[in-house]
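Here you get one chain, nothing else, as C-alpha cells; it is the form predicted on its own.
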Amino acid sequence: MKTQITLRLKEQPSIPIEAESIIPENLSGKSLAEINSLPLWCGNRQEKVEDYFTVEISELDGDSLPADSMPKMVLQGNLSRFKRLGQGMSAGEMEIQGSAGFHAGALMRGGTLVIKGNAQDWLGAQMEGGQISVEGSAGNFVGAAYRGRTQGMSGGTILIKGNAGQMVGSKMRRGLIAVGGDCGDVLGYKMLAGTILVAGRTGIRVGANMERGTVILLNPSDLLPSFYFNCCYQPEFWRLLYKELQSKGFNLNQSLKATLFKHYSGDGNEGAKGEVLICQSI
C-alpha cells in the first residue's frame, strides 16, 4: 500500500506564503499532527500548515502501485500565492491540482512535480533532476539561473503544455525544456548546453549569446544576424526525442516525426557552437 497525503486549501492568504517545507521528503513518515505543525512563512511571521490547509492521510488501493516509503502528495486549490512549492525535492511525487506560485520546483533534484493549472515565474529555476509537468502556462525564467549565478538548469525535464514567458532556459547547462505553446523574448539566452523545444511562436532574440546547446523551433522565427544557416536535414536525435516526448504525454503532430529542419549555428559572437533547428515543413 502507498500513502497519499492530501492538503486542501482553506482560503487564499492575503499575502504570499513561503512554502518550501511542503515536499514529499518532509512529510514522509510523519503523523497528522507533525504535518500540521510544519512551518510556513507569512511575511516575517512563522505560521503552520494547519493555518491554511486541511490535511488528510489515506492509503491508495491497487496492486500495481509501488509500496515505498515516500508518500504521494496532493495539494488542492488555487495555490498561486504559495511560493517555492516543491523547491529542492529529490524524490517522490507531488501533484498540485490548481495553480502554483513563484519558484515552483526550483532547485529540484529528483521526483515528479505535476501542476494541473498555471505556474508563475522561476519554474524549475536551477533544477538538477526530476520532472516538472505543467498542464497550463508558465511565467518568465523557466529553468533559468538566479541573479548572479552562472548556470541555470543542470538536469531534469520541464514540460509545459501551454505558453511560457521570457528568458526560458537562460544560462541552461543540461536537461530538456519543452513548451507546447508560445514563448516570450530571449529564449535560450546564454545557453551553455541542453535542449529547448518550442511548438508555438517565439519572441525576439532567440538564442542570444548562447555558447552551446540546441534550440528546436517548430514554427518560423527571425534569428539574430549572428546565426548562420548550414543545411536542411533531420538530426539523428530527433526521432528519439519525439518518441520520448510522446511517452511523457507531450504530444506532437505525427507529421513532425519525419520532418526536416533548417540548421543554424550561433551565436557567432560566442563562437557559434550552439545550434537552432527550425522545422522546414511549416
Second form
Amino acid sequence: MKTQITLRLKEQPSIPIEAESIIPENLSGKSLAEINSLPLWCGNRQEKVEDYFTVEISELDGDSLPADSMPKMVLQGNLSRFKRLGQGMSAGEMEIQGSAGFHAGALMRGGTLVIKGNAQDWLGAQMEGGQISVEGSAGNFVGAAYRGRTQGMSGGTILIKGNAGQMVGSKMRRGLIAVGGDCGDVLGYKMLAGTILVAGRTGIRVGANMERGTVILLNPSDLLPSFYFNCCYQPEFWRLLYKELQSKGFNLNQSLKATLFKHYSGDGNEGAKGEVLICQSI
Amino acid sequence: MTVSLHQDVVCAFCGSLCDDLEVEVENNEIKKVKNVCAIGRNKIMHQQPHNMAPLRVNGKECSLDDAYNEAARILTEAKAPIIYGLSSTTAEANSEAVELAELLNAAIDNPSSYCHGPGVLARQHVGMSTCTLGEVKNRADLIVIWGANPMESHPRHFNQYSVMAKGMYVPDGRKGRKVVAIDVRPTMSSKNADIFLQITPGSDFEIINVLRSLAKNLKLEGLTDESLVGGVPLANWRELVEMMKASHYGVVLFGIGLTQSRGKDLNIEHILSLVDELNRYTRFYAIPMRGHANVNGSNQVLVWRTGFPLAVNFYRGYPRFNPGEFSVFDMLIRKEVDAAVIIATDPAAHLPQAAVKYLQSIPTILIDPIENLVTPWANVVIPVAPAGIGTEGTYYRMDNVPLRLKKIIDFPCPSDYEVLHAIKERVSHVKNS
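Having gone through the form predicted on its own, I am curious about the other one (the form predicted together with the partner chain); can you provide its structure?
Whole complex next, starting from this chain.
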C-alpha cells in the first residue's frame, strides 16, 4: 500500500524559511525521526522540520498502488512564508493545501506539484519537466529565467486557475503555461520557444522581444507595432492543445474548441519568428 | 593660523565626481570651495568636524568600544541581518562591508536596487556599448538625454563633460553638438536642448521599440507618420533616428526617468539594444546618469567580491543574487530582516513609509558622518569621517572611471573602513569564542 506523509504547519516563522529539502524523493523511505530532523533554513540559521511542522505518516487505501511507489506528500497550512517548496523535485506527488511562497516548483524536473492556494513569484522558474497546478493565483516570473540566465522554463506544464503577475514565461525555452485568469505586463518577454495560453486579459507589451514560441490570447489585446498581422485561421494544433488542457483539468469554454484565431508574427525587432494568436470569437 | 589651499579635489556629491575643485582650509576648517556647484559646496561646507553625529548606544553617549561591542552583539544574534547603503562611501569600505556580510551570513544591498539597478540588470542581459565622459566631451556631436535632468541633479555635467564642454573634436562646444531631450515634462535640461520631445509617462518601452524598428527600416503595423507614439508623432521619431544615424558620435545619457518608469530594466535592455544596433551605422554609446557619488563603486566592488552587483545574500554561506527577493526595499516591506547596518545613506529619506516603519522596529546600527533621519532612533550611532574630506579612498564615476579621493582635514573619528573593520574583528571574536 502507498503511504502518505502529511506535514501540518504548527508555527508561522518570523522570517521566511527556505524549505527545498521537503520534496518527495527526499522524504521517501525515511523514518518519522529522520523526516523531523531534515534541515530548513531560517535566515542564516539551520533549523529542523519538527520546529515548524507536525509530521504524520499514514497508509493510503487502494490496492492498485504499488507498495514501493513514492509516498504522496501533503503539506497543510498557510505556507506563504516558506520558500522553495518542491524546488528541484524530479518525481512523486506533492500537494500543498494552502498557499506557497517564492520559487515553488522552481527547477522542477518531474512529478506533480499541486498548490490549492496561491503561489508567489518565480513559480516553476527554469523548470525542466513535471507539472505544477495552482488553484489560486501566482506572482511574477512564472516559468521565467532567473536574473542573469538566458533560458527560463525548458519543459513541463504550469497550469494556473487564477491570475498571474508580470513576466510570465520570460525567456521560456519549451513547455506549456496556461493561465485561467488575467496576467500582468510583458507576457512571454524574450520568449525563445514553448507555448503560453492566457484565458483572461493581459497587461501591456505582450510578447515583447520574443524570438520564437507561441502566445495564445483568448481575449483581445493591443500588440506592439512590431507584431505583424498575417491571417485568420484555425490552427490544427489548437484542438490537440484544447484536449490536452481538458485532460489535465484545465477546463476551457466548449465554444472555444473550434474557434478562429488572428495570427500575428513578431517581435519584428528580433526576427518576427514568434507567433501571437488572438481568439476571434469571444 | 595655518591656511592651506587644496587643488584638484574630487567632489563626493554626485556621480559626476568633478575633480577640479579648490578648497581653502584654515585651522582644520574648510573656509571656501571653488569650481563647485551649489549642492557640492553645501555638502562639503556642512561636513565639518563640528557638525558630526553623536556617538551613541540606545540614546546614551558612550565610548567607541561600547558602540562596536553593541553592534557586534546585535549582528551576531540576528538571524537575518542586512547591510545596506554604501553608495556614498569608499570602495575600500565597500569591500570591508562585503567581508562583514560574509562573516555574518547577512544580506547586502545598495540604493541602486531602487534607482539605477534596472540598468545594471539590463547590462547583464544585453551588455552596454559605453564610453567615458572624456570621450563625450571630446567627440560627441549628438547627445540624447532621456529621463534625466542633469542641470539639477548633476549641475556641472553639461559644462564639464557633455552639452556645453569644448573638446578636441568639438572645439565649438555647444554649437558643435546637437542635443535632444526626452522627458515627461519640460526641465532645466530640456530648455538647453535643440529638440525636446515631451512623452507620455510610462511609454518609454513603446517608443524605443519603434525607434529600433525605424533604425532597421522595418514595417510598423498600423502606424502612419501622424500616429502618436508615446504622445509624439511617428514622423518626429523617424527624424530622431535619422539624426542618430547621421551623427559621427552619439551618446544617450539615461536617468531614473527611464530606469524607474513602467518596464524598468526592460526599458534599459531595449535602449541598450538600440544603441548596439546604431553601431552598425555610426558610433553610439550609452551612459547611465548615476546619482550618489559612489553608487557605481558599490556595484563594482560587489561584483568584484561576490560576482553580483546588488541584492546579494550570504544567508547560506555563499553569495546568492535575486533582486526582488533579496533587495532591501522588498525585504523590509515583507518584514524579512531582523537587524540592519545602515551605512552612508539615509533610508528614512529614500524608502517608502512602510519599509521605514519596519526598519524602526528592528535593531539598527547607523554609520554616517552627520545626523540624518535615522539618527534619532538607531540603536547604535557611530559618526565617521566623511569620505573625500576626512578620509581618502576610491570612488567610481558614472562612466566606470575610478578616482582617488583626498583627505583634506582631520576628523575626531574613524573612517567607514575602520569602523567596519573594528566591528568585523569583534564579530569574528564572538563567533570564535
